[in-house]
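Below, in structure tokens: the form predicted alone, a single chain.
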Amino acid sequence: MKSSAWLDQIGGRLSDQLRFLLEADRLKGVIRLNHIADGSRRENTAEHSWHLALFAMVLQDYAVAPVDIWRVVQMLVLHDLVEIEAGDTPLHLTLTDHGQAAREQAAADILFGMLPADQGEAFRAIWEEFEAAESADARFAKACDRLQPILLNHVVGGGTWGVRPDFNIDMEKQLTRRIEHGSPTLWAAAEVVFADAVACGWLKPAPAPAAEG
């Protein structure tokens, strides 16, 4: 960031929120590895939060149990900032990127420790409960994390599907089955969109079973 000295001439709470919310404006310029579903470029992961936000607005109806849709909004606005720190980890490459977790903390450390305090530990514990993915909200946020690329994937021809050569359903299935906890009703919509792309050959079939010897 320039200069911050006229925030300095600001001074107390309002001015560690809108150094904080300048800071959140680099989220903008982490480029993910989906395109945006015309296929024209990459999507950020500030737009990627934006239309996961509004997903849950239109899909709330789905939760497998009542959810506060403000609490998930919130959870869904807050849960990447870390990736201004830490970047974006695809999600086939999260099984074997066993370092994500600890750029992640010690990204939430910096960005959220540059809020007043209180207002820090409160957006801190919503990340944390996102990242732990055991209330009805955060199993809901999650659902609509996982599907949202899953949808664009499929839309642009297979997309991140084909980034790995031996990437396949029921490796895709393992890393979303997310969504099931959150919402039965769009895992099986993600099935349909999972068999309709590798019918189109966009996503590999799952492997044979090894012959018994």
The other form holds:
Number of protein chains: 2
Amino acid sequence: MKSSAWLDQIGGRLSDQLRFLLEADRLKGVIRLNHIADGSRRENTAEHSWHLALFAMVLQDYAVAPVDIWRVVQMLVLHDLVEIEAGDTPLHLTLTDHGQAAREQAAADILFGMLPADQGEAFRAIWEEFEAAESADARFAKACDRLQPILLNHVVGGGTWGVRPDFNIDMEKQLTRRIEHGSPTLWAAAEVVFADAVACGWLKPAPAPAAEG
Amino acid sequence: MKSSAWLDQIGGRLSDQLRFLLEADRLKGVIRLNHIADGSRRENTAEHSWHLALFAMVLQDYAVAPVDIWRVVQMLVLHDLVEIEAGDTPLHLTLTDHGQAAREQAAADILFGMLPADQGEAFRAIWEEFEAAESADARFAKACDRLQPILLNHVVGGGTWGVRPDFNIDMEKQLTRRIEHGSPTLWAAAEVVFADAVACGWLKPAPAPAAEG
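Give me the form predicted together with a further copy of the same chain now, not the form predicted alone.
The complete assembly is shown below, putting the previous chain first.
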């Protein structure tokens, strides 16, 4: 932005809201580990968020409990905004990256703080509910967020499943099992994808149990 | 996709829905004329659609008539899916590209036809309502769709305003005036942006009237 005099001229709530919407544009430059379906490049978080909104709209009938689909979609539109400040943390690092939550809370202070207070607080409450992953809405939103990269990894023939040499189907299931909390039907579908990926050699099978003594 | 045997194994509605969601991924590869806010590259239609959903959520109070914001956001998530088959038609070509509507109807047949019939028909009705631009919901959705590229053109110092050498503020206002039908407040803001862009030399002023004889 060369100057913000035009924003000052607009003034008031709308000025703050437009500044926020321009800042949010930076999500298009946050690059995720997985690729898009044609394999040509890695996915950015803005287009990922759009895809998840569509996932929720299409798959809503498979939620484990009745959901308010409008709340689910709001969660998915907002859920990764904090990555503008905090960056993307790939799923397989979330178990060991203990700074992630603090970075994302600080990012939420900055980003949602750009909006008029009432709106910023409402958006932040939706994002916090998603993060907590306890309500039926949040559990279904999380299920969509976990399922989408599984389909993309499969369609490109491995994707992030090959990033760590020791990574196998048991580890993948551990990272994505929360799909089951949001939708047992979608978890069953994910298990079909995992089995096919193992059969195709794109995901390592479970390690053999230690031989008996 | 190497094989769709896994989709056959899942079967039923869910199989068709997952196939549709993977096809929809192609929207990430449809490139628009305008750039993203940091000027580094052109915007794709998937991330544009995400940005518009956020615009609608943030700016809903400025709609000219009360809107069902959930319907507005559904329109914006779905509104450009047809570009997967029909491609993006830049706004300044829409007045002369008489094949666009037919291409997009054919694309809608293909894409929404991939879904279970009830769901495909529901989504198509939402998209048709957006295209007709008559309901309050559609008019506000269209206003967001027109406003966002104006802000992006301004922030990169001209953008698509410089594509045609004769393009000027009067022509831009003609192309975007439907913002006013969805939100007079947002149209007033757009006029501030246009005036600033002219002052900065990023958008040509209105041509001088012919001298009197």
